[in-house]
Structures are given as C-alpha cells and as structure tokens.
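Listed next as structure tokens is one chain, alone, in the form predicted on its own.
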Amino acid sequence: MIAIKNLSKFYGDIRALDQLELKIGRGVIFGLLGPNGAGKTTLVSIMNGLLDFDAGEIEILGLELKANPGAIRRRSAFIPQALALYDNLSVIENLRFFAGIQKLSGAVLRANLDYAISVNRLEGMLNQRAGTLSGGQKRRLNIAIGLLNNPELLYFDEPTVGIDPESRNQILETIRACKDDAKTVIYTSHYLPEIEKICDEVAIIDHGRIVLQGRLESLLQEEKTDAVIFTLLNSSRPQLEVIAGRYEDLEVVDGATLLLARQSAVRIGHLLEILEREKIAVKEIRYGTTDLEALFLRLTAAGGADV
C-alpha cells in the first residue's frame, strides 16, 4: 500500500526527514506518532503531494508518487485538523458543492453521498446550516466531505481536537467503519489513549526518522515496563536536567515530565524530596505504566521536544 525508502527533506540547513523508511499495509488503521517538530506534518504533507522532497522513493497504492500524483490523489483523501467547509451553506449543500469540485455525478454521486452521510450519521441535519452545527457535528461533516470520492486511503490529522467526549467517540467509530469498508487509515494524534483504542499498527517518528514500528499489541507486550511518570507544575527543562543528572535511570521528557525507568520506593521518595526542595509541584504520578504513553515517552525523551 505505502512504501517509503530513504526519504529526506531539508528546510535550508535543517533536516526535517532523515533517510526515513516506512511501510504500511492495506486495510489497517495506522497511527503516526511523534513529538512536535519530529517530522509528522512534513511526512504527511509529502505523502499527500502538498510538499516536495529532496531525496528518496515513495510508492503509494502501487504507484510512484512523483510520476502519478493525480492518480494517487483521486484514490485518497486528506482530512485536515482545520475545518474545510462553508458555514453559510447547509450540510447537503456543502456535500454537493465539494462533490461538484470532484466532478462527481449520476449514480456515483448518489452512492458516494449516501455513503458519506450514512457513515457520519448526518441524516438528521442535512438541511441545517453548517454554521449552526456543534464542534463535533462540524468534524463529522468535515470527514464526510473527505469521503466523497470513496477513497482507498485516508489521512486523518488530529480529527478530535477540541470536541467533547461523546463526539470524540462518534468520530472514532466512523474511523473504525472506514477500516471495515476495506479502507486504509493513516492517523496522527497527540492523544495517545485514542491511538491505543483504534490503531492496529503504529510508527513513532523522532528527529525525522522512524524509531519504532510494528503492530501495537506486540509492541506493548515487548515493551512492558515498571516505569514511573511524574507530571509536574511550575518546572523548566534546564531545572529538571540538573535533577536528572543525579540519577542514571531518570530521563527528562520535557519541561513538565520526568520518567523514572524503574519503580523504587527509596528513589521515588528521594526524588519527591528534591522536587519539594526545588519548589516544583507534582501534578500526577503514574506507576507501572505499560501503555503506549510510557513507550512513547521513553523513545522520545532524549529529543527535548514537547509531547
């Protein structure tokens, strides 16, 4: 489905992607994770033909990207975080407008409209003006617009940002339905429990390279840990780095997070004393984490980017 070899991208002297390698099979929900500045947005933009690259090979849907951008675009869809719809048009008017841009007509138009409306449960609001919809309803309409060409490959960029839990669950159900319809989904999100909930496979990108890729279940089984994560308030990265220098097994994830590699009542107690002495408040301590968050933090802690 997707095969990327030795992909590099520069912004001046900055190497955003560094000989990146990635393979994604057909019919999966694939989570793409990484700290801010790791290269996620650059990679997804390149895969969608929105950005050129400096070196490497990209094959999508069996086609070489540079030679077949139009053919690939017709079989895929990018659903951005920013809403792409017209508030003054009704739901059905928005759908028909964007279908017209794609030159859909006749039986194909009817079938694709029915599919997009059904999957996103928009039947009861077709004549409602888009500007009056809730945040979650607008997200569902945004997804429906992306489904109008009945794509084989879908890219979702932070689709649940800023919406309530009920709407979040509805959107996750929609994404699962896309997989059930034999579509492949590339999913980027900072909300790691969401990734754990719906993704079959994940890749973690850091400093422009894939540092880990595989089936989510297998990765979490192999990476079980008794790490302790400290979420802090009123702290800074330089301050935490001084503290971490006293421990071999303590890593600074960012300016508000420390990762202790293994549980030890003595070490935890000593660390809490130091934090109190430095007037750093502890917001939360999570013990024995074996989930995706612990794995992500361990792999990206050295980078210094915000999570």
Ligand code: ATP
The other form holds:
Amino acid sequence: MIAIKNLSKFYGDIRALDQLELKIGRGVIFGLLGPNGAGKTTLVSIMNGLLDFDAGEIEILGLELKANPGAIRRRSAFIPQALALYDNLSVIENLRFFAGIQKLSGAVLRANLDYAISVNRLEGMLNQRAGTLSGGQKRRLNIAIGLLNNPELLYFDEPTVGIDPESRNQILETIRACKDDAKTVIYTSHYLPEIEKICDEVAIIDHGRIVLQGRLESLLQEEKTDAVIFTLLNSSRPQLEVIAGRYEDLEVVDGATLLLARQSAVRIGHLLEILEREKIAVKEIRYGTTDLEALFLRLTAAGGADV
Ligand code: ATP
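The block above covers the form predicted on its own; next, return the form predicted together with this ligand.
After this comes the whole thing, all chains and molecules, with the earlier chain placed first.
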C-alpha cells in the first residue's frame, strides 16, 4: 500500500527527514507518533504531494508518487485539523458544494454522499446551518467532506484536539468504521492513550527517522513493567480523578481506564474495594504491560514534553 525508501528532506540546513524508511499495509489504522519537530507534518505533507523532497522513493497505493500525483490524490484524502466549512451553508449544502468541486455527479455522487453522511452520523442535522453546529459536529462534517471521494487511504491530523469526550468517541468510531470498510487510515496524534485505543500499528518518528515500528499489541507485550491496567465499566473521568488523587502511582488514562504503576496484591485489593464502594465494575485487569506513553518516552528525546 505504502512503501517509502531512503526519504530525505532538508529545509536549508535543517534535515527534517533523514533517510526514512516506512512500509504500511492495506486496511490498518496506522499511528504516526513523534515529539514536536520530529518530522510528522513534513512526512505527511510529502505523502500528500503538498511538499517536494530531496531524495528517496515513495510508492503510494502501488503508484510512484511523483509520476502519479493526480491518480493518488483522487484515491486518498487528507483531513486537516482546521475546519474548511461554510458557516452560512447547511450541512447538506456544504457537502454538495465540496462534491461539486470534485465534479461528482449521478449515482457516484448519491452513493458517496450517503456514505459520508451515514459514517459520520449527520442524518439528523442535514438542514442545520454549519455555523450553528457544536465543535464535535463541525469536526464530523469536516471528516464527511474529506470522505466525499470515497478514498481508499485517509490521513487524519489530530482529529480530536479540543473536543469533548463524547464527540471524541464518535470520531474514533467513524475512524474504526472507515477501517471496517477496508480503508487504510494514517493517524497522527499527540494523545497516546487514544492511539493505543484505535491503532493496529504504530511508528515512532524522531529526528526525521523511524525509531520503532510494529503492531501495537506486540510492542506493548515486549515492554514489560510493573504496571497494572484496570478497564472499567460505568465510570466517569471526574470520578476516577478523585480516586486517583488519593494515590501517588495511580493514573487516569481515560474515563474507563486506570493505570497502577506498581504491582502489589495489597494495593490492587485496596483499589478494588474502593471501586466497589463507588459502584464501578471492573471489566478487565491487565498485568505486566506498560502503555504506549512509557514506550514513546523511552525511545524519543521528548523526555515528557509535548506528548
Ligand atoms: P509537530 O508535532 O510540532 O507538528 P512535526 O513532527 O510535525 O512537529 P515538522 O513540522 O515536520 O515536525 O518539522 C520537522 C523539522 O523541520 C523541525 O525541525 C522544524 O523546525 C523544521 N521545519 C518544518 N517546516 C519548516 C519550514 N517550512 N522551514 C524551515 N524548517 C522547517
């Protein structure tokens, strides 16, 4: 699906990508991680034909990038963080406008519109003005616009920044649905628990090189620590934050996950008692595997900043 060999990019004297090698298979959600300045934006911009490069070979969707920019663009989509919507137009008018720019018509237009609307659950707001949508709904419309060409390959740039947890979950569901429809998704985010939740495979980029790539499950299994992860039912983030506030080594990962940094039967027993008292059910306790954040910090120079 994607094969990048020996890719280098300079901005003057700055080497943003340094003989980077990357392979991505079809039908996966692929997380691209790295500290600020690692080269993620440069890489994704090059892959989308928005930026030239100095050396290397890039094949996307089985096509050589420089020789086939138009064909690749028609089969892929980049969903930017910034919203590109017309506030004065309704949801359906926005969709039709952007479909018109792509010259979609007839049966293809109808099928692609239906797909973009249903996968983003926009049915109930088609006639609402875009300017009156909530932040999360605007993001979903932005994604729907990106999906209008029914792309095989999608790039998401931090799609959940600054939105509430419910909207965030809806967007993650949309991304999973894209994968279920055999699309390949490349996902950049600084929010590692989210990457952990959604991605099949990750690559960590640092100083313009890939420092680690693999299936998330095996990477995390190799990285043994003393951590214990509790997956919970019927809990909320504020409730978990109150509980975590009582322990130095207990961390809230998200509204349904707690991470206890050090194993001990006493501590686990005590925590289970507290959860029971709070009427929070435990769905799963996972021992001995760390989270992606620990792995990320060990492998990059980020040292805890900006992740
Ligand atoms: P972030 O997470 O902060 O967006 P990033 O991983 O996307 O970072 P890039 O934006 O690709 O990183 O930057 C890689 C390197 O290239 C950095 O050292 C950055 O300062 C430099 N760089 C990026 N764009 C330019 C530019 N237009 N001119 C000069 N240097 C640049």
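Only the largest set of C-alpha atoms that superpose within 1.5 Å between the two forms is called the rigid core. Quick caveat: nothing in here was measured; it's all calculated off a predicted structure. Residue numbers count along the first chain shown, from 1.
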C-alpha of Met47 off by 2 Å or more between the two forms on rigid core: no
Core-superposed comparison between the two forms, Glu64 Cα displacement 2 Å or beyond: no
Threshold 2 Å Cα movement between the two forms at Leu259, rigid core reference: yes
Cα shift between the two forms at His270, which is computed once both forms share a superposed rigid core (Å): 26.3
